[in-house]
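Listed next as structure tokens is one chain, alone, in the form predicted alone.
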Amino acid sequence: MKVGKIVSLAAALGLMTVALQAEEIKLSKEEMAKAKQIYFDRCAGCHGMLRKGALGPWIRPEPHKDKKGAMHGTKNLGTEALKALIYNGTPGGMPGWGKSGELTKEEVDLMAKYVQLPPPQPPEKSMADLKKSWKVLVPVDQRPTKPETDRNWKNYFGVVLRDVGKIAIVDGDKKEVVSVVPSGFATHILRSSKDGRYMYVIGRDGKASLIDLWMKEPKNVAEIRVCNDARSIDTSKYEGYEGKYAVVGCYWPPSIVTLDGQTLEPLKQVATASYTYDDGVFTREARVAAIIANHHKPEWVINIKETGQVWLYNYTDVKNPTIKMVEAERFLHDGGWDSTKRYFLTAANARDTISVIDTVEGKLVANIPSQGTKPHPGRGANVDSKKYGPVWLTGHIGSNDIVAIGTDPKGHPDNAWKVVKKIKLPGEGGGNLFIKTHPNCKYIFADRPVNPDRKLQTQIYVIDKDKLEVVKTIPIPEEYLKSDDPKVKARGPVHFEFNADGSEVWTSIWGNKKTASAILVFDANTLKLKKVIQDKRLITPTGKFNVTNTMGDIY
């Protein structure tokens, strides 16, 4: 076997134990440019602006020991393992960027020599950076006062258009492109204000955007930039307190900006860089991952990854915010609500663990080992079991498990707070980003499309309800994962999402973005592809976001 096969083997278990011959790395200002774009468009969101780790291991050129013991640091890999792993991906669930044609082999020598230099430091922005990017584009009174179409709007889905920096709205009804709205590159989520009029986005370089859905063609009425890197966007749902405010989590700088639900007017910055709250260690990348607004009280409850503390943050007084720091576990990244809507379970996915906050009482509820290997849950599914009571599930990337954890802490007591099943998908590792119900199928949908194995990879899994076991695979047609370029084919089918009955699901293939790339439409319950959505404007669709479900917080 070759060294580099060797290295990069023992890199993929985290034993970074190989020390190779010290090379001298020199990249040209251009060489540089080029890196840190690929870096914060590929690799940033698990590895860290500063390359410290998080969901992802630590990538910086000297040695690290993490608390399992694994040495990491690039140097001591050297450039030839290096460029294997970030070709090939790893079990764990880093993607092959080389194998799925995302980099050139040219891009990928490039970033495994990048990653052995000390890691550039990030710009911060001010608030006077923030209004500077920040527009009206359609003032308040000039906007519709009731919608002009008589299309089914509350049906519509928001499609993230990843690598081309647009969202499509497609009628969930019609299956057809009502519109492609420019916004922030590698758009992460979608959020609809309570009256589901507005739609929230939010990109990876820290454009939030706002389309009104009420036009007869859906286009984005305000914009901001308000950081260098983000992940989550949400609105104030609670009651009198509707659509008033908008709320972004950035990455890089770390902070928490509060906007004007109606015009994203930047209204109050609060940097989120902290202590850790296990070892008390200064953490000045202390990012944001998800936010959720309370249903309960007027508050946003959002994730501050690398410190491990939930802060429910009360906005009544924008100017002066109040925050409670609710100490849960690292690393914080992505959840949902349980079916009431009271408690908040979230991944701590390095640490394989779900936090559980009730939002009533403004407290951690419990930490319950995930039983698998980085849980990855979007924000989970929801599921009223005949045997175990109410759960809410979640897959894993680096690990073939799904879990449901009991959620019902008064009428089924003995399985609240813990993991009452396991569901194992088919075949090895893991790979698995998503997986979503409605309360109106039998089942459960799971993705899995960061799997290096290519069967796995491109299979839909069907987990039934009552039983809480896979029952189903449903695998994409090779012709729906055919690319222009014959040498790269799409990555496979990626989330899930419900048109506003529960009738139908529907999925993406991931595709590249020199090839347009389909939307699956399946019958929700006889599983049978009732129409397929192609259109040349859908490149590399991911997310999918129906105004119905994302509304109510339906999953």
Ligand code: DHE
The other form holds:
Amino acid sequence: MKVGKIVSLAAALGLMTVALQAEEIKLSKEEMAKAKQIYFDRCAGCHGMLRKGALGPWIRPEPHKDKKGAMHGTKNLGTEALKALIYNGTPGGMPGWGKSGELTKEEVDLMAKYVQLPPPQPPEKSMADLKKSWKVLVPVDQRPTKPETDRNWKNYFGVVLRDVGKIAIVDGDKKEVVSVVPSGFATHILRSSKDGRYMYVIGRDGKASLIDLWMKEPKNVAEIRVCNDARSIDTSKYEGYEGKYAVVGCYWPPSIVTLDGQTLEPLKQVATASYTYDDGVFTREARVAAIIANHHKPEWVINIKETGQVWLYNYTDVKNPTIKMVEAERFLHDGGWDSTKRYFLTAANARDTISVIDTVEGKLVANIPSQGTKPHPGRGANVDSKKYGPVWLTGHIGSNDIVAIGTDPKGHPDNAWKVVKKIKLPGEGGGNLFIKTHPNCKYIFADRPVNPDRKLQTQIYVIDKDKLEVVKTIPIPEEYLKSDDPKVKARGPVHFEFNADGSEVWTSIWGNKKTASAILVFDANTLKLKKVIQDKRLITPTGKFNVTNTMGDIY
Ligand code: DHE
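To test you: the structure above is the form predicted alone. What is the structure of the form predicted together with this ligand?
Zooming out: every chain and molecule, the one shown earlier first.
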């Protein structure tokens, strides 16, 4: 048969597009390497290394129907549609990588082709690999025995300088940078030890580092590359175990790694690959999302994203841990404590659900429809409402809803474990990532950095705790959003954190790698801009973690 005839037969069978595209998609070794790196940096977090989806959808070549009945599969979409998606983003929260200037047109084209090829198998990591990368930079017996500084170190902020992989330690009293410490690639978050002295930092490349704040100039005292891709870290906070262990949650290889809390020596790896809680499908890529240390038990509460389980991980016998696997919902992402630190409330974003775990009874209390699209609480915000009693709040990435959920089954049983109040952010669309409050402040603050509308994206939304309504929006002054790279606009406000006594709220302007940007400090009661912290070392600040609030889980 002639080629022309094969083509018309294939066309008649509806196979031509696929066959022709399969021929077209050939990437050189260099292109493959570049695309792999871009995928890891920009895409893997939401779509997964194996591309089966989580916060973002399935983007493997072969077709797949999701739980809501929508069909996915990159081959069916084809190069042109994929290019448009990657360039423009989606209203559901996917950034417009081309439009924002973060990827060039050529890179967008490359990625549209790359995602139509089968995903390469990511590497594993053994205990020997971990040990090779482990370094104690300052041995425990050579560290200060008391704080070497006169500064109020319990009001320090650890600020993630995301795109340069560093942490800035900022004095919260004096509003000046005390030191800048290197950490992992695209550093993600940090958590404090129970006494506040140490900051545990995790990079997206799985590099964990330990900063000692008692030093005159805080610096890393230990580091280790725990895995290839990670998002979470915490430490043991139960009485008698304070700071004894650290724990890292890995996206790849999907695992929980326990470390010595003072030296980061690796002690135990536990793989999290398992069966989805509902339909029993084996899931190799069962990633570890939020980890939260229990103050009342020697236990970490750990979200296993894709399988929809919350693991209650008892660390008393560190080499032989006991794990209770609690069925919750999919895909588990971030979450935080209620005000009593008994209940863990966490987003299951594929099902628009908040799962509630009772850590005293060790069981699921409720799966609550969040009444919005893609809940994203950060750690959420706790309010003792006059009308509803204690409530915990979350925002959503995909819709403009902030919802309050009752958390007091004894005192306010009628309100417990349901949405008691819905607060609408003004304007269309979602894009909220973080909300935050402090017991001493009468407001909750919300950002919206992934809303497509520039005006909505660059405002602070202030919610009154009594009324549970947005009472003010504060536009970020244009002068702080300037960028010397015309293609990459500064994003902000991003993420909030309070100072130790709750009188100030800080937010970041996430600029680009070339330009130092700012941290804006607002009076948390008058809502006036009180101070702009500018320093040439403050490049791409995102998350901020105050020592007192982070050690005590105050939010
Ligand atoms: Fe985060 C928390 C995962 C992108 C800033 N982020 C978390 C947690 C998870 C997570 C699992 C909860 C950790 C915990 O509590 O133990 N984040 C992911 C992703 O998978 C995602 C969507 C995509 C990716 O590729 O990483 C992602 N995150 C981002 C960002 O782009 C942000 C906005 C900027 C940045 O610095 O990376 C960002 N994530 C944060 C911050 C927190 C966080 C600031 C902690 C909030 C808090 O107050 O505790």
